[in-house]
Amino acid sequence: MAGAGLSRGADILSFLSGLLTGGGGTAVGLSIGSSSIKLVELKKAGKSWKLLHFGIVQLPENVIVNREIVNQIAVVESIKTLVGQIRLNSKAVCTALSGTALIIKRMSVEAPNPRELQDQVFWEAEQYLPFDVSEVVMDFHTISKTRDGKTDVILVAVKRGVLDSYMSSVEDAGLSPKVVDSDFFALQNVFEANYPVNPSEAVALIDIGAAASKMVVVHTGVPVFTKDTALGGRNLTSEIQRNLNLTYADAETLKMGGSGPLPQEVSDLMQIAADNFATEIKRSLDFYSASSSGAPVSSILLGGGSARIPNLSRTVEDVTGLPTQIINPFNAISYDPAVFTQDYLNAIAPLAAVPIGLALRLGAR
């Protein structure tokens, strides 16, 4: 798939430990977010992937603010609680970054042969970074060579401190990172396994979290465009917790189905919130268009736990124009009915996007 090219890109990761897989034809997705930890085991089965195991965990408030750790005690304790109640069958872990820490850029730069590319691309991305270049950790990824003899990249650079908060935590909980990934590519491994890809379509793929909303338009293969915007599903569960007088533990679960009907003053509320997204995500997509030479968007896959919110799907295709469906992920996995119910697939789906693009991304190396 693509991604596994691409991803390559993002191996921010090959200086950990590099060219190792994961164990026993197993690969684990772990995928740290504002809200919630997910663990994905995927095994192989033939050409294509079987589920083996998904886990989450919520993480108490204020655990990660604006996608850093703060508090990495609770960030490794939550991993050890996925990881004593699944029995996996590797430790080795494919895990993601996101939010203004980690900068993706498109470049096309000019050297003369191979080996001075790096030192180019390096020293041409230090005009995209909001910090000090001695902060960071670079890598590039070659996508093609353009018409006017440059070489057209993917720059990836992430804050050193950030990287290491994740890396250690996940090495404390017991787990061994071997590579750290993207939300953005992972979302396009898991697109790109479990759906048909037209050479002369552009799809959005765009997960809605709990701080914040991630979308990556994908063509032929490549990450054409991103966007991280501070708009997720905690917004709405602060309205919930503040007009219904609720702690905000019984507002998220309201806002997640709770039991019953939803009073109308929810349901208004969750409608507010699906109009939000639906014209932040529009705002989004004008933006690609106007700024982008790339094929125009043909449909657009929503992910993330805020992805459930009831009408979104219908808002967002009303707003934009486009058709719009909730991600499947196990489109091309399998799984065993003994286990995993599909009423169960149907409820994780878009909360497993992000982990199995993961795995998926381990498994490919």
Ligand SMILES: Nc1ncnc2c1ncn2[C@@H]1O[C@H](COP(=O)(O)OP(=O)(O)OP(=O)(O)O)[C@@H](O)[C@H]1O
Second form
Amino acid sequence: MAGAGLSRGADILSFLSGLLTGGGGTAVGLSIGSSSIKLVELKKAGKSWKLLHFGIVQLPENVIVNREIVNQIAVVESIKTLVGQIRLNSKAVCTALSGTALIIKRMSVEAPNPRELQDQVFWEAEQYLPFDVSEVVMDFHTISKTRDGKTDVILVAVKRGVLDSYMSSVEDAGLSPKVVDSDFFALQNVFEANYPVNPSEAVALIDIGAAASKMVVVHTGVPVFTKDTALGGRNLTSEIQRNLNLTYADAETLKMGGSGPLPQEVSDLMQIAADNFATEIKRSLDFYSASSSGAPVSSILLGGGSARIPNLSRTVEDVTGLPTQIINPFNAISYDPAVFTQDYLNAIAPLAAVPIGLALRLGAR
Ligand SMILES: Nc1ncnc2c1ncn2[C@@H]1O[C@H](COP(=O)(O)OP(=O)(O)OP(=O)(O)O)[C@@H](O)[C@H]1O
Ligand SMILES: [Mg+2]
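To test you: the structure above is the form predicted on its own. What is the structure of the form predicted in complex with this ligand?
After this comes the whole thing, all chains and molecules, with the earlier chain placed first.
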């Protein structure tokens, strides 16, 4: 499982090696998105997991801007609302952040012994960071040792102020943030828990949210490429708002099918959005194949709320020439059919992918 979570302050190593488990064998993932907050609780069931709870609450516009919390009170209230609806067994959660405050970089470093690896990684990392090192919290995950005696690692660095705003929002809502991860690693976790790994193939996992699309290419358990693009469902909502002369909230309701069948104009805008997402995905994949010597991508899995855009998978498949599906985080996760219907799980599958990946991250510790 991917595991470069971010901890606060200097206690990073003990954090990584710590044995943090949720209460009663459960694991909670909390995804604070630009448009909504999603909460999921899983329970250990033998070697696999069972879905206990899933909840989602929409956020008002402008609460999260550029993937940074600008209205902390609204975030705290929304988490509290979710927690009030769900009787969590554990308050320990894994949450995530994304955007320009987060830097993920693969590095190859030379360290004479494992003890010096961290010093060397952090020292070399300073040259890559667009921020002053005093402003960031860093962590890393070792991938492998190379033949020339170097160690391949994935560096994760995040702006301290942004990390603190996520941590304190979660704390102020009465939860305990144990790990702060990224959407990329959550996607990888949910993929690896639910799909067989084929060593000869790389897979592109893409979360298309409200403010952004996040792509990670995974090959043999390693996130070999990540790309964050500021193209999300909000662009489509704004188009609907503009073309139909609606408020943003009404455009959002209309788009999500809350006002009955879609008017033709909206369906047309949806198809344009699908084409735009597909073109962007193709561009990122072309960039990956041009800049990396890694295995070619052989298939695509889509998640995030905007993956529900009708025809999106087919459009992506047409434009990229690669088999494309909506990710199913419930392939290997059991559930009580008296609590969740198959239709409900199908509907939430793309939205639940990242929060389930986050919960699995906590469960893997
Ligand atoms: N049925 C649907 N058809 C089209 N778009 C949809 C549908 N359901 C949800 N969406 C869109 O999905 C987006 C929300 O997805 P998601 O919850 O994954 O984003 P987020 O996590 O809040 O944002 P981000 O990850 O970008 O910060 C919104 O733009 C919403 O309009
Ligand atoms: Mg999201």
